[in-house]
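Next up is one chain by itself, shown in structure tokens, the form predicted alone.
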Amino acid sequence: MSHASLATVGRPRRVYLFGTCLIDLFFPDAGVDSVRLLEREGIEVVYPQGQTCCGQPAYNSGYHEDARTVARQQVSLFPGDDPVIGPSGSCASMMKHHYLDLFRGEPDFAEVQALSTRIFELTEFLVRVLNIDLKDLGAPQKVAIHTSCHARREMGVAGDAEQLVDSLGNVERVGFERQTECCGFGGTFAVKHAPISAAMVTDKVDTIDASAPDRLVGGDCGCLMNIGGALEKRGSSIRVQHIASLLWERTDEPPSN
């Protein structure tokens, strides 16, 4: 199911959520807030309990057979035609684009190909499919956005995150000099090439600090861990937050008495 066909037939009544490893382990609020945003739009969210890693670490390290084993488990958990929403440009790109390379020539390629057409990064789905209308209830705030390399260059959703933040009436989006550059995380890259990774995130954080936002938001928790750790190490007051949590926090109507 393509972006165009989804938009044509209207909002889906049901979606799957692919929660990602880092959200599960380090940013659970991002997963919960993703569900809240979708359910508030009248959509049933299904979270298959058997889901694990998308297989990207093994794939990027050259262990393709191991990656296929992990990926097949994920493919089996998202049957039917419902969209699969990933609050991560990195994982969404792996499932949408790199699964095709990983399974090309395999007997289950057609099943994988069908799944790839149903993969959406969260901000992409909120903007392009739901055309979500947000009412900002928060206090004035300055927010900077970091878009991961996969989200920007493979999923092409940098503009969607910006549109969502710009729709918050009391939020001022601030840019910074190295906004389109990699933060240096890159999964196993940060472990295998730690000095280079550290230099990259230092350059990134220098320009974020200079722009003086209240928060740095993004859609990939690996980047948020990396940037947030560098900010914390230097004693910065800038808080990092997944964009789903920012959107929910600023638009959640308090219960009436």
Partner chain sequence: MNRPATEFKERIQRALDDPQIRTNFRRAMDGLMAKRAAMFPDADELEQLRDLGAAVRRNALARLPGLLEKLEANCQRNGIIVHWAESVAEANAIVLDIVRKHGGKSVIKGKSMVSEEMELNHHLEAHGIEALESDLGEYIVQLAGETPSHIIMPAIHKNTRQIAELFVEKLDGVEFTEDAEALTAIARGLLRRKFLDADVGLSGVNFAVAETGTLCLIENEGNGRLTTTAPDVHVAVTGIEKVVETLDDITPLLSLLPRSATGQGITTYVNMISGPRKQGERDGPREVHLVLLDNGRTTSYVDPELRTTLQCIRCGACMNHCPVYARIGGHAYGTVYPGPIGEILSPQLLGCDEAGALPGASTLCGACGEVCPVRIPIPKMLVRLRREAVTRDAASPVKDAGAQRSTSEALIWKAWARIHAVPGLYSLVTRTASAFKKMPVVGPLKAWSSVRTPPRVAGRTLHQRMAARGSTK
The other form holds:
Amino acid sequence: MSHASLATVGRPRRVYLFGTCLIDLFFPDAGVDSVRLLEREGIEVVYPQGQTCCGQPAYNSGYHEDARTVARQQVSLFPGDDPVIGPSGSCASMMKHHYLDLFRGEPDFAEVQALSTRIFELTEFLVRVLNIDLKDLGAPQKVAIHTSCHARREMGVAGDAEQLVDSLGNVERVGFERQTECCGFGGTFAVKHAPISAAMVTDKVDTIDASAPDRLVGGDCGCLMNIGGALEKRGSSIRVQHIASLLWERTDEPPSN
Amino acid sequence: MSARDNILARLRVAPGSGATPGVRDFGVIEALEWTPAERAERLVRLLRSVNTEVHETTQATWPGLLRELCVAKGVGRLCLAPVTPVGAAASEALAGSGVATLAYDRDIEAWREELFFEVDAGLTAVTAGIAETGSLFVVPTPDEPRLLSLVPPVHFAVLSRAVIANTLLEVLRAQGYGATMPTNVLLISGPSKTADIEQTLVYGVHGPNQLVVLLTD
Amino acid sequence: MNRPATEFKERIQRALDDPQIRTNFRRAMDGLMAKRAAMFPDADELEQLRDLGAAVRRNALARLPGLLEKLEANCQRNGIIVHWAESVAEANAIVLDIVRKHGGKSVIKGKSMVSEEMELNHHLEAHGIEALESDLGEYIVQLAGETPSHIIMPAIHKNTRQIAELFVEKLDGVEFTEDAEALTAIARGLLRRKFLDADVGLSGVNFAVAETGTLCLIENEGNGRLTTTAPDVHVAVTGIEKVVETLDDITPLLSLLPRSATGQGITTYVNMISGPRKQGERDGPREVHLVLLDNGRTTSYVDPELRTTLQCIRCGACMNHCPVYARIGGHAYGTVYPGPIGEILSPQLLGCDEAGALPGASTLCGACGEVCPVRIPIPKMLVRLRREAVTRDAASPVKDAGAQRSTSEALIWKAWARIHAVPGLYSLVTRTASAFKKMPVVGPLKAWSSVRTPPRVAGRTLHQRMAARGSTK
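To complete the pair, please output the form predicted together with the partner chain; the form predicted alone was given just before.
Starting with the chain above, the whole complex follows.
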């Protein structure tokens, strides 16, 4: 899977960023901080302005033609051999794995297949390709991680986010009960089955609250929107943040002048 | 066309039907190997973990132990197979003990009520033990019929250490059944149990509430 | 939404509103997940076992027609009478006929999900035959006039107090007790007599071995052994997919099934039956029948992707690990098979009109696929069946494909696709949204906001910020 392609990637000079639609509209800091982290490693980041959404919402709703229409718009934006970095396990998995099903038998399948080997989730890329070395400059902080189900089970990158957070010297990583259970977002599930989704996220924030981290970070903005919104609604002081923002915020050296 | 023909016809036209499938690699099970001592230790540990009474004994002493256990448990009537070596040894040891022995030498129809309500314990031999799962591989026979290990509240099972195998796969292969299996083959791994009431474990439902294994050398 | 979909949502709401259901399931599922995890301490070994389990089932399916013929021939050689049924109606008629030929009054049943699929108890009772469940969980469910809420633990939705009250209400001369042991003893006592008196014992089958003509049944209570041994006639009902090729195939499936299902190393009993009572044998049924049921399975078989559903060995691990099932319980699904496997199986058995909404009740978190001992790609199948549910296609192998399609939803996705396939349009929409910063709290956002604050649109989109940084092309 991704390990095979990692070997061939080496340390690239240039990468593409696929920013995702949720980051674009709701969490642009996560996108910018991802770029900053990559650029600090000496990598040029290309952000094609034509990108919109990976197509997952329609795909998971069963509207595969519509999903393909949108997916096709993305595929054309990332020519060449440069890796494509997604600060989202879910969107990265859509492009890496589900595009293959979505485009099977289509004339552009070969192009999609080639693209799929170049897709990386951000933390996976930082850890496994860049072997990034982080110097923590921040104050002591307790951080809990919520890894999205797609990052965990489809991309297999749960350990990468943990490794990154653990490498921050002043951060104490705290766990919480039923940590690997879904937060109940599920994309359109949160709308179509709002009552189940509400029950799930309520349980999730109960367990997060109980372990009292200062902050909850994650690699997927859908989960963060879900969990963050529920924490905020109940007046919890725990704030959610994309992992790229946590990493950047704590390791960015103020300019010396 | 019959239902049979229709079903088979529909299956036959399916793409990939009859294709040569991938190989099944049983290596992960074949790799489960323990020494004889480990096999016995594992079997005993697993059986005990599910409420089985296991007594480590010998070929020479188990009948005496059986007698003691029957008396201690208040077994009045023990059903066994007097014509088998196990049954013969037990019969001899129990003579004069106050524990009556009886044979399952009639068709069940002739003594259904008696077996269900008036027999306290059954005694059977065990063909093989299975270390992986802590199971007794029991093959009912005309002398030790199927209900003997099931209906009486206590099941005494005599197993020799020498026949404890690693896995069920190993036992089945060793039996060399080919295309013909005995009418009934059983794995027994503990007394009857249920957890259907709020996951509370209760031993002794429709089968024996005591499984007593006499493990001989 | 069609009627079944609306009713599905109503059942979900009722389940969510019932704190007892929430508590009972959560507690049970937490326990089952922990027990399963403890049973597979070696992750590599587990993955190899799952590979083997999947290979065994795929092999059986690849050779299914030939193996069914072989199973039939070997069963017949062993003296087992084999019947084939295309539909549940045919299967019910076969069973009824057998029962009528042998006294025709009472049937004692071991646990069988296929008999639930057939609604066999109703059918027999409608013809004046008592059909009594003997598995304790099934017995409880039958007493309550309910259906199983879990395929392995049928009464898991009830706590001890509820069962105690049920026994007092339904059984003569029973005193209230919350002692599980005492409750079990009551059921045992009542059922003991029934095993003696029943004309026919009816069971399911866990695996049917083609090369030997052997029926394998697993269980803990001993009721399955009694059902298949004490009455004069044993009838086993099973789906045609339950066949495996060789005796070797049994070990890996046995190694996976109980551990995945209930976190037990093995069930108390594994009962391998290869025929009726032979000359000289003292007990066992004088007749053994095997009823092979299709009921839509051949339709799934035709499609290579849908066929993976037939790999299922009915362990229930997918429901034990499903965060949706843990919250709504088995009855909310309204189908014989609940949880993730039910969500993919039911639309295939019943069609998209009846069950097309089921695959939607999943976050696609993948926990089901992660634990499936035979590697059924359940999440992928959920997406496939969501597509079948909203795509009208006469060539689809799934019955009533497209039945869940609504014009308004289809139009929304068309509009969504248009916006996201035309960058200029996307840019206009997102820039407008971020200029207003807030989204109106109506429709979906209203439901969202019941337990969450509404998402806040950033002042500038990532597109705008990246354009300003200049590292763009």
